[in-house]
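What follows is one chain in C-alpha cells, specifically the form predicted alone.
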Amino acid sequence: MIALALLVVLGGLATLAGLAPRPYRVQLVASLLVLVEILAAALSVHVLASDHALLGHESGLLPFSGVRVDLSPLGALFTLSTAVVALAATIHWLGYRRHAMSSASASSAFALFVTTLLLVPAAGDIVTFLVLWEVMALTSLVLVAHDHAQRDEARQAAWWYGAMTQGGAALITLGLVVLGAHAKNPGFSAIAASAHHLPGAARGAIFLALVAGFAAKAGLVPAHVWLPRAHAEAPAPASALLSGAMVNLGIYGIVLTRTLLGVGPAWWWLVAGFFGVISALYGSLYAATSTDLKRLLAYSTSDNMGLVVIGLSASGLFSAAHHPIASSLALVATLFLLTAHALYKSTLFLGAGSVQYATHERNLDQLGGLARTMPVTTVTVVIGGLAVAALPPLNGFSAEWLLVQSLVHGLTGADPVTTVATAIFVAALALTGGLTIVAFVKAIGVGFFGRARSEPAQHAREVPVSMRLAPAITAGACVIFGVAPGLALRAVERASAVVTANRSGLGASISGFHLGALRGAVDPLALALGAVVATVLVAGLRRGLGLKGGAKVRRFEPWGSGRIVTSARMQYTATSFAEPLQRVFDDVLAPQHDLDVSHAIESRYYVERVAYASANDDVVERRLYRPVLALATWWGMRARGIANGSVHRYLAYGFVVLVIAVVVVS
C-alpha cells in the first residue's frame, strides 16, 4: 500500500511539473513518469508472482466510500502492459516534443493520463473506479484536442470523442450505481457476492448497459466512430496510449462486468459475440482500404478489439455450457491477445508518429522510400506489422493460435447454439486475418519500400534517438514474448483464474506451450530457428549457384516489376493496391469517387490531365450518426422559438409545469 501511495504522489508531482518553465518541462515530467511506470510495473510483477491481491482502504480521500484498492492478478496484468506502453510513449515524447505536446496543459494532461491509466485496474469500489475513469477520459480528451486551435480535424475529433466517451460513462455509472444500491455496499467484492440475488431481467439489463458503456471505450462497432478520428489526430505518444492501453481498459471493464455479475445466460455472450464479429470484420475491412496511416492503425485497433470480444464471448458461452477447461483456455487466449495488442499496436503508432515527425505526412500515397532514409523506424514498424498480422514467431501469432485452438476445442460436446456461434467466430477470425495481412502489406510495402512519391518522403531523415528507442522497446517485447511465450503465459493464466476460479491446464515452457488435457502444442522458438535455417540454406544455395554459373546477381527496385528504369508513378499506391478489395466490398464501403478529366485547349479529343480521387468515410457514421445529428440540429433550431424572451411566456411555462406536477403528485 505504501508503494501504491508513492506511485500516486509521484504521478501528482509529474502533473504539477507540467507547469515548470518550458526548457525543463518535458524532461522533468518524463523523468517522474518513468519512475511512476517502473514502480507500477514492479508492483504488478509482485502481485502476479505471488498470486495474491494488493488490498488497501483509505476512508478520508473520497466521499461515500473513500479510496479502496484491490489490485488482483487480473488488474496487475493490465497495469503491467500499460506500464510498458507508457514507458515507451514517455521516451518517445522526449524527442516528439519539438513537433507537438510541449505546452503546459499537454504536459500536465499527459502525466495525469498515464497515472490514471495505471490506477484504474487497482480500483476496488464504484466511487474509486468512476473517479479514476472520468479523470482518464478528461485528460485523454485534452490530448486529443491538443491542436484544436490550428486544425479543424482535431476539433472535430475532440467533439466526437468527448460525446462518445461521456455517453459510455453514463451507461457505466448507471449500471454500477444500481449494483451498488442493491448490494448496499460500493465495494466490488460485496457486489459480486450479492449480484446473483438480482432478478434475471435486471441482471440482463445491467449487463447490456455496462457492456455498451465499456464497448464505447474499447472502440467496438457501432460505438467506434470516435476512434479513427481521435487516434489519427492525437499526438503520437498519446495515440500509442489510447490504442495500446486505454482501449484495453474498455475490455477490462467487460471482464469486470463478468466478475461482478457472474457468467450469466448464453444470450449475454451471443449478443457480445455478435458485436465482436461485426467489429473485427468492419475494422479489418476499413484498415485494408484506408490510405491514412494512422486511420489504418485506428481501424486495426477496432478489428483487434473485436477479436478480443470474440474470445471473451466464447469463454462465456463455454462456461454457460459447463465446459470449464475450454472457458478458461479461451479467456487465457483472450488476455494474451490483449497484452500482445498493447505491444504491437503501440509499436506501430509510435512508428507512425516518427514518420509524421520526419515527413509531416500520413497519407500512404505520398510516402515510400522510407526504408532507406529511416531504417531503424522501418524495422520496428515491420516487426509490429508482422505481429499484428499474426505471423510467427511474434507474439501475435502465439496469441491468435491459442485463441483458434480454444475455439476449436470448445466445439467438442457443445450444444447446437454454441456450436454455430463458435463456427461463426472461427470464420470471422479467418477472414479478419486475411484482411489484416492485406492492410499491413499495403501499409509497409507502399509506405516504406519502393520509391518516394513526394518531396518530404524523399528528403526524410531518421528521427532523434529517443524516438527510435521507444518503438524498439515494444518491438523487442513482441519478439521476446513471441519466441518465448511461456514468460507471459503463466502470469496470464493467474489473471484468468481470478475470473474463472479454475485453471485451464495450459502447460507452458519458456519457448512454447501445449494445451494440457486437450490436444495441441506449438513451439514458436523452433519455428523461428527453422525459418532462420531455411533462409540461410536458400541464400547459400542461391549464392553458390550464382558463383558456379559465373552469373551476377541483378538488383531491382522493390515494386519495380523487374524494370531497370523505374519511377514512383510506375509503382502501386495505397489507393490502387486496395482498389480491387474496395470493388468487392463496394456495397458495404459505399466509397465516394471523383474523376476529373482535363482536355487540351486545341482539341477535346486530347486528354491533357486526369485526376482521380477516392474517399472512404465511415459508413456507420454517415448512415447512423449523421442523420441523428441532423434531426437533433433541426429540433434545436425549431426549439429556439420557445425561448423568445417574453416574460409572460416563461410564466405560462412555469404555470403549466406546476399544474402537471400537482396532477401527477395527487
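Note that the coordinates shown come from a computational prediction; the quantities given were computed from them, not determined experimentally. Residue numbers count along the first chain shown, from 1. Here the rigid core means the biggest group of C-alpha atoms that line up within 1.5 Å when the two forms are laid on top of each other. Compared with the form predicted in complex with its partner chain:
- Superposed on the core, the two forms differ at Gly654: its CA moves 2 Å or more between these two forms.
- Comparing the forms between these two forms, the C-alpha position of Ser614 differs by 2 angstroms or more, with the core used for superposition.
- Superposition of the core reveals a Cα shift of less than 2 Å for Asp152 between these two forms.
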The other form holds:
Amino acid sequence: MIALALLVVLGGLATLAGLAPRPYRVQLVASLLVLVEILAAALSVHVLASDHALLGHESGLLPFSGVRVDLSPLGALFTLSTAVVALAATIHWLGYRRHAMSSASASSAFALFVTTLLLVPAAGDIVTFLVLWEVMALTSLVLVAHDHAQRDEARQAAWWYGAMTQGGAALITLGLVVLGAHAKNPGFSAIAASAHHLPGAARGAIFLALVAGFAAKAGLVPAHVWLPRAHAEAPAPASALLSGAMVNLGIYGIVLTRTLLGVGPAWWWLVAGFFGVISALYGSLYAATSTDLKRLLAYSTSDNMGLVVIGLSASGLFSAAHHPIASSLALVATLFLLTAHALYKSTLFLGAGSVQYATHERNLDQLGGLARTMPVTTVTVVIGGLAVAALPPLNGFSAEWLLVQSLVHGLTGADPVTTVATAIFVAALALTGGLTIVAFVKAIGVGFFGRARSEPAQHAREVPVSMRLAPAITAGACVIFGVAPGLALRAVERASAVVTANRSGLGASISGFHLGALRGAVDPLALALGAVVATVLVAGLRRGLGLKGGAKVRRFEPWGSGRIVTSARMQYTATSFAEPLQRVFDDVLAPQHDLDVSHAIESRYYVERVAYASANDDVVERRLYRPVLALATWWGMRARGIANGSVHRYLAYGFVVLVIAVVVVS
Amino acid sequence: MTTFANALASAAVVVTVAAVVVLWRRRLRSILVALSIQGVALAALATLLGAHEHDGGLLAVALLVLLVKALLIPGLLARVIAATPGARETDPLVNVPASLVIAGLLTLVAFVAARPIVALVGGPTGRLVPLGLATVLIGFFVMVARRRALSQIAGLLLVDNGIALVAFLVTSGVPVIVELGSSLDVLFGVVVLRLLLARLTAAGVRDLDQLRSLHD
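Show the form predicted in complex with its partner chain, please, because up to now only the form predicted alone has appeared in this conversation.
Next comes the full complex, and the chain you just saw is listed first.
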C-alpha cells in the first residue's frame, strides 16, 4: 500500500513537473515517470510472485465510498505490461520531444495518462474505477489533440475519439451503477458476490452495456472508427501507449465484467465472439490495404483485439459448456496474446514514430530504403513485424499457437453450438493470420527496403540513441518471451486463475510448454533453430553439390524488383502491393475510384490529362456513421428554424411548456 | 368567513389584480405603480399571517418584502424610465383586450391546476393558492407578450411575487432566512437587468426584438 501511495505521489509530481521551464521539462517529467514505472513494475511483480491480491480501503479520499484498492494478479499482469510499454514510451519521448510533444500541457497530460494507466487495474470499486477511467480518457484525449493547431486531421481525430470514449464511458457507468445498486458496497468483490441475485435478463442487459462500453475502448468493430484516426494523429510515445496499454484496459474491462457477473449463458459469449471475429477480419483486411504506416498499425490493433476477444469468448463458451480446463487454457492464451501484443505493437508504433521523426512522413508510398539509413530502427521494426505476424521464435507465435490449441481442444466433446462457433473462430484466426502477414510484409518491404521514394526518405538519418533504445527494449522483450515463453506463462496463469478459479494444467519449461491434460506441446526455440539449421543445410548442400547452376551471382537490393533500379518509381508501392488483395475483397472494402480524363480541344483522340484518385476510407464509417451524422446535422439544421433569435419566441416556448405541464399535472 | 380570512383574501386578490393591471396598462410608470402596490399587498398578507400565527419572524419577513418589493425595486426601475416620463408599451405582440382574455383563461387554468394543492393545504389560506399560481402564469405571459425590456423585468417580478404568494399561503409563512435569500436574489437580478437596460437604452434599443440581428 505504501508503494502504491508513493506511486500516486510520484505520478502527481510528474504531472506538476510538466509545468517546469522548457529546457528541463521533459527530462524532469520523464525521469519521475521512469521511477513511477519501475515502482509499478516492481509492485505488480510482487503481487504476481506472491499470488495474493493487494487490498486496501481509504474512506476519506473520494466521496460516497472512499477509495478501494484491489490489485489482483490479473490486474498486476495488466499493470506490468503497461509499465514496460510506458517505460519504452517514456525513453522514446526523450528523443521525440525535439519533434513534438514538448509543451507543458502535453507533458503533464502524458505524465497523468501514464499514472492512471498504471492505476486503473488496481481500482477496487466502482467510483475509483470510473474516476481513474475518466482521467485516463481525458488525458489521452489531450494527447490525441496535440497537433490540433496545425492539422485538421488531428482535430477530427480528437472529436471522433472524444465522442466514442465518452459514449463508451456512459455505457460503462450505466452498467456498473445498475450492477452496484444491489450490492452491500461498491467494492468489486461485494458486487461479484451479489450479482447472482439479479434476474437473468437484467444481467444480460448489463453484460451487453459493459461489453459495448469496453469494446469502444478496445477498438472493436464497429466502435473502432476512432482508432485509426487517434492512433495515427497522436505523437508516437502517446500512440504506443494508446495501442500498447490503453486498448488493453478495454479488454481488462471485459474480463472484469466476467468476474463481476459470472460466466453467464452461452449467448453472451456468442455475441462477443461475433464482434471479435468481425474485428479480426475487418482490421486485418484494412491493415493489409492501408498505405499510412500508423493507420496500418492501428487497424492491426483492431485486428489483434478481435483475436483477443475471440479468445475471451471461447473461454466463456467453454466455461458455460462446463469444460473448465479448455476454458482456462483459452484465457491463458488470450492474456498471453494481450501482453505479447502490448510489446510488439508498442515496438512498431515507436519505430513508426522514429520514421516520422527522421522523414516527417507516414505514407508508405513516400518511404523506402530506410534499412540502409536507419539500421537499428529497421531491425526493431522487423522484429515487431515478425512477432505480429506470429512467426517463431517470437512471442506472437507462442500466443497464437496456444490460442489455436485451446480452440482446437475445445472442439472435442462440446455441444453443437460451441463446436460451430469454435470452428468459425479457428477459421477467422487462420484468415487473419494470412492477412496480417501480407500487411506487415508490405509495411516492412515497401517502407524499409528497396529505394527511397522521396527526398526526405533518401536523406533520413538514424534517430537519437533514446529513440533507438526504446523500441529495442520492447523488441528484446518480444524475443525473450518468444524464445522462453515459460518465463511469462506462470505469471499469466496466475492472472487467469483469478477469473477461472482453476488452473489450466499448462506445463512450461523455460523454452517451451506442453498442455498437460490436453495433449500438445511446442518448443518455439527448437522450432526456430530447426528452421535455421534446415536453411543452412539446404544452402550448404546446394553449394557443396555445386547446384549454383554456374550463373554469375548478381546482388541487388532487396525489394528492388530484381534489377538495377534506375528509378524509385519502378518499385512496388504499398498501393500496388495491396492491389490484388483489394480486388479480391472489392465488395467488402468498396474502394472509391475517380478517373477523370480530359481531352484536347482539337481532337478527342488526344488525351490531355488523366487524373486518377482512389480513396480507401473506412467502410463502416461511411455506411454506418456518416448517415447517422448526416441525420443529426439535418435535425440540427431543422432545429435552427424554430430558434430565430427572438427573445419573445423563446419565452413563449417556455410559457407554453409551463402551461401544458401545469394542465397535465392537474 | 372570519375577518382574518376576508383580509387575507383581499390581499391575495390585490396581488393578482395588480398582475392584470401590469398587463392592461401601457404606460411604464403605471406598471411600476402596479408592481409597488403588489409589493404592499404581499407585505400586508405576510403581516396578517404573522399576526394570526403570532410569529415575529414572519413580521420581519413582511417588513423585508415591503422594503424590497414595494420600494426598492420599483424605485430602481423608476430611475431608468425617469428620462422618458411618458414612455409607453407601444405595439405589444398581443394586444391589450386579447391579453386580458388570455389572463382570464390563465386564471381558470390556475384554478383547475391548483385543486390538489387546495385540497392538501385546506382552510382559508389553501383556497387562495390558485391566485398565486395565476399571478405566476400572468407574469410569464407578460414576458412573452410585451416588447419593452422594462415590461420583461416586470413580468419576471410578477412571477417571483406569485411564487412568494404561493409560498406564504402553502407554508403559512416562510422563514426569514429563505425570504431574505430569495428577495436578495431578485434584487440582484433586477440590478443586473437595470444595468443591461441602461446599456440597451444608450445603444438605442427600444424593442427587444431588435436583438434578433445578433442571431447568427
